[in-house]
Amino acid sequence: MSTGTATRAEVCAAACADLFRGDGEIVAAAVSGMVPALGARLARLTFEPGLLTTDGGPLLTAEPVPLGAPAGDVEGWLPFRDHLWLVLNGRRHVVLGASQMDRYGNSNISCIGDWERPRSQLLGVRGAPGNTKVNTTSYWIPKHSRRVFTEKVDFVSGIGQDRGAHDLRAVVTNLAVLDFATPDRRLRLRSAHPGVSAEEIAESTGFDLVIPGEVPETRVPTGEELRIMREVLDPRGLREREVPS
């Protein structure tokens, strides 16, 4: 679906891309998908120059590089020994994926159904846990439906903010972005994207999502953001595979 003259992936990789500002000079983890990769990336060329992106695996690139394209410049690398330290001591703001996300923000990517008999079996933590309960953690779920935001989780891998989560910033997804700016620390709809209802979005959650009186509209990327993104960070397009038009 295109939205004036950003499609809705555009939208999403701009909210992915506001997900850090304003971090200034930590590592950039997002690790989740080719949208929020590319927010990433989008953030340092633009508004947050000091963060630290790398080429989607180990190596510290010396500029955002384009998705799918080699390193360039090198200007550190991660071996995974280093890895785990800066999970556990480092500056970092990690953009997790979630097969299963409560109302808390405790989220499950480890199985689907009994943990002892699962019906499926997925990725297993992985490091969930650690980055959740040290490092700033958001979230990218390009699917938005009652399968992903459920009553409850089967299986915690990364906890919420019910379960002594460090800073769950935020939440994109393919129909809006959601944060946890209540009393409680309760999913709330932040903002929905455009051609987007609050009500398609609460219809597409499976619990009572916070939904404020007015809910306003996520911010469409400028004309020189989508400049970057279509020719520079991003040209083969590989944005729209993760969010079709």
Contents of the next structure:
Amino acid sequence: MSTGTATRAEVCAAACADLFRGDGEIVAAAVSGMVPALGARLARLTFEPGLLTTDGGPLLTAEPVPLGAPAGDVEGWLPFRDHLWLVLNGRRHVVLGASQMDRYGNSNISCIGDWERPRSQLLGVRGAPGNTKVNTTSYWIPKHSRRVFTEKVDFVSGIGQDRGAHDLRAVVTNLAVLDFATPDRRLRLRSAHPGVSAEEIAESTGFDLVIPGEVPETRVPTGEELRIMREVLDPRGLREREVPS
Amino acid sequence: MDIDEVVGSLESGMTIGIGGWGSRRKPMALVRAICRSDLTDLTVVSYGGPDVGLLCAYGKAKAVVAPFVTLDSVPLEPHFRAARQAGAVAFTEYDEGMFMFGLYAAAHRLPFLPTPAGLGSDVLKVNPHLRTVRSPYHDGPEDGGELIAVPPLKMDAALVHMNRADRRGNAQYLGPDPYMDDLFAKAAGRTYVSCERIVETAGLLKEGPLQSLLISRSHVAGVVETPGGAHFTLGEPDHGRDERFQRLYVESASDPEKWAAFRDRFLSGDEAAYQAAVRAWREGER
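The form predicted in complex with the partner chain, contrasted with the form predicted on its own above:
The complete assembly is shown below, putting the previous chain first.
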């Protein structure tokens, strides 16, 4: 891990933190990996102190805790049944994962191939249908590729903009930040991570990604954010395993 | 009761609910016993983990009703995958929240509960039995529009594994999450509780607060003490998930010969033989 400049994983974690900007006193449900969990806790320790974050299990922690660490003091309890209640209640912003995603943000974690007899059975829909229907949803895709970003998903688990999604904020990948800020709410390149070209991102996407004339660079974490990630929230460097530099 | 009496009271063709969540506090001793039994053609209702996987591996499950099947620290359940990919098991795939409303509807004896979860997704496409309703109270844009009417998840019997229970069937969880075990118990025609330890009724509150008494004896047809009965799934605070054994289970599923060896070594005898084989394996790993 370099000490001066941010690693790709740290850029991704800061981009995930930015997903929660302005969210206030809601539950940050970063269920799809270490990087979004780190991002949620980083946001809470910096610009979004009202956020509620978990220990990765059913405990709402009094303070953001390091990845993989015990909860310490606890301020609340959120067992699975209350997560499912909270989905309908709405005070929640979830970061989901996806094995496939199309241009409108329809996502698949159910199976690859024909559902009747899939070529590859994956997790099953989990909570993706309900989450995307009524909760603010973002995505974390650790391996931006044409296998993930496909013309058509084999099974619509999480619903996209064309199927009545409630509020799809953004998609953070290991290469870029994507959003839906086009008139027809298609996936658009919002920013490319430092060192990644728009061409590489387009090449790694299996449909025509909307790419603006000038592609901004994803912001790098501040010195203070880097210190918090490296010394406080993830001293074991779990983020680097999810996004190798 | 003992394990064989529980399994002996079940019949082929039944719909069986299984508590826990993923690879957490699953009544694996009862599941293992079903695998050893003559039962067939079961419909398994579960927030699925290795319970679903083993029942698929042994050809006991005709159908699975679940929002997912996972081992948590290992995302995909190998035997469930194999069964689905071979077309060997029917699948009713619900959203997690829909599934909970199905349990609630059955527990409350309601014909359905409405939810927006699932609308727009392919859950509707692959479950043509699902109908939609509109609110009778509003007729405007705020009424939520169309909602899915989730039918009750009716079950002939439910199996759950709890930390403590008394002989009457009052059952207690001591971990941080009750999962949906009480809902399974209330939704099913009858429930069998396996537990880490049977205690006197007067001793139930020695280890946990009043709120930890999750399941009432009025829903419980039988209790059986099975220490380590949730192994290899998470059984906190009595024991964590046996991650190394879970990895062995997954590796063994990758190849028919390895799986046959795993079955012979761990699953060919009764529950005591299983626990002894796991202990011996653990010694060998040291």
